[in-house]
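Encoded as structure tokens, the following chain is the form predicted alone, with no partner shown.
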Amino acid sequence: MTGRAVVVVGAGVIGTRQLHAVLHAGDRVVAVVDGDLDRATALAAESGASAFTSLPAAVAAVGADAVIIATPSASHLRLALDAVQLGCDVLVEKPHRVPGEDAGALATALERTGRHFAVGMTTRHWPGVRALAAALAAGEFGELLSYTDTMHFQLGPDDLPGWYFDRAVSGGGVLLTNGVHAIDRARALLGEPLELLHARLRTVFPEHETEDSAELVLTTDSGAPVLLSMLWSPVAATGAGVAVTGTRGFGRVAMDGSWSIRTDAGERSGPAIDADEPFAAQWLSFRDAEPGFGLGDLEPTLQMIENCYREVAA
């Protein structure tokens, strides 16, 4: 048999997409792990895998080259450390830890074992974000005048599992769930340090324990303003996405993945994408050990999120 042997931990929506991405690439899912054995069994049946309720038991029984962690956020760091200590490479859904946790033991384990570790930042695998990164790196926009990232979503009563709004399980609300993407994208695309100037968090849904709105004002080393806006709303959003304005042109990536770049050198664009597409691209990126998604790459993003929470609490 060929291909990497993979254990998927978490049999929910994201675990299902991760499993499909592995199979699409010609690799093998050998086990699915979930606290609900029936749910693990149902997903495992899609690939002929075995079902377990324990990661160590799964690896001991079937072996694995890699583990994908797609569970609620508060379990990510513990499971990632377990997987590394079991001798596996690890792709963990964002965030790799929740605010207040220390990733030092994981960093030590990675250094000791030499295992490959990556955080699942799917939006950086969108074709439009890739195109925007290349254009920025090539200086196509000229001097950067502004950068905005607006992640606004209409949130219906059943759109997200309830654990997203339980701080003990999620670690935070929209700032952590979506803001981690926005901050990570800005850091990766702009390629220079960002300074947090102001953060404002608010609850929109009275029944939510976590924040539904996060507005961040940052600046680059060169002084360009960076505005990040994340919102879970009862109303359908308009105009969401990433926008770059420069002295020589404009770039935009919408939340459906469609994109356009217009500069004095010409114009190009791309269509909306399927929801599974970035997961397929992400698995290939992980399998090929593409740099830029490791623990050290993502820790500054989590530290900035922690700073936002501290500023608001002060």
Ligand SMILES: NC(=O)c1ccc[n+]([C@@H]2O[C@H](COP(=O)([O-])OP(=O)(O)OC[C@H]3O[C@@H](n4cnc5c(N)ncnc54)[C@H](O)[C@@H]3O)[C@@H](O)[C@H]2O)c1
Second form
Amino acid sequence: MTGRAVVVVGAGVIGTRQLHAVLHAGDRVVAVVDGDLDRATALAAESGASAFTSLPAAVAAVGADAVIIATPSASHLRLALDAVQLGCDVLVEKPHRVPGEDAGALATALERTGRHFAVGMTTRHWPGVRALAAALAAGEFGELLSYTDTMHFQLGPDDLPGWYFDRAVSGGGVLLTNGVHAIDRARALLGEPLELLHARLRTVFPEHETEDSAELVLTTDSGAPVLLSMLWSPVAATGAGVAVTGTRGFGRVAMDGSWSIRTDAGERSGPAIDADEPFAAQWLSFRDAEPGFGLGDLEPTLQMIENCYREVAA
Ligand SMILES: NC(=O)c1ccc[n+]([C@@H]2O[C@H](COP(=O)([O-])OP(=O)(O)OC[C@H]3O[C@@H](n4cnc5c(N)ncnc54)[C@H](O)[C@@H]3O)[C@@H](O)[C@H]2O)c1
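Switch from the form predicted alone to the form predicted in complex with the ligand and print that structure.
So here's everything in the complex, that chain up top.
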């Protein structure tokens, strides 16, 4: 299924990466949609696409096989439903919905139309995460002793647009924005249900409405501890990434994408990756309808995030 006609909604940082991924694969971006027409026009010019401020108007004017949604998080569910109802496949940036929203109407529309839907869990397309997933699935690490995922980022004043800290537009802070990756990754890699034991949220930057720190303690069915730590910090982070410890070896993926696996069967590793690389892999995964990124796959992750917010509020 090559040569697909794609509409990109959201001409910001991630919409730009997504547009490049589509072009890199030899597919076509036929329209760029943004609430700000100047932004849409500037990005559309990179691919000879048309610019619009409305998704239905874009699809009506140019037609499309697929829509990529890369707008602020609280607009994702509505735009995804619109895109499916317009007859398009949908790749939506994470999270596919924000806490308190119900994805029922989207599930019904997907069932009725048979359109393909996937959530952009980009970090699962990192070569190191794929290698770790394969090693875990093959039982290479022996009995799992612990799993930790540390997503720590230094945050300068202009590193993220202000909407990330406005709950009405973002839906939540670091737990939602980064925790959705960490929880999804743990669920996908470990392949067994996770139970939430404890959640602790904190604000580090006094000017932020949403949380900058989320510490989650979980456990697997087989009793291994799973520790997920998400942080936006004024200080440069050290040692962030995923670490698996088992009775027969170790696995690690750093936040720059470099990775190593050392088990009693041997050792292998890979280099840091370019930021565009996982978006290119993700587009191919979506185009080929790779399973594992659908609504049913991601809903339990959103439900766990909602449980964390509820537990902390209680
Ligand atoms: N997968 C990843 O690695 C990753 C990394 C960062 C961000 N993200 C996700 O990507 C999404 C976009 O983030 P960003 O950093 O690119 O934001 P951004 O602010 O750079 O871009 C968002 C764009 O959407 C436009 N927009 C806002 N509301 C709109 C609407 N209703 N309709 C059309 N256009 C609208 C804005 O004008 C802006 O141009 C977020 O949901 C974020 O969670 C994913």
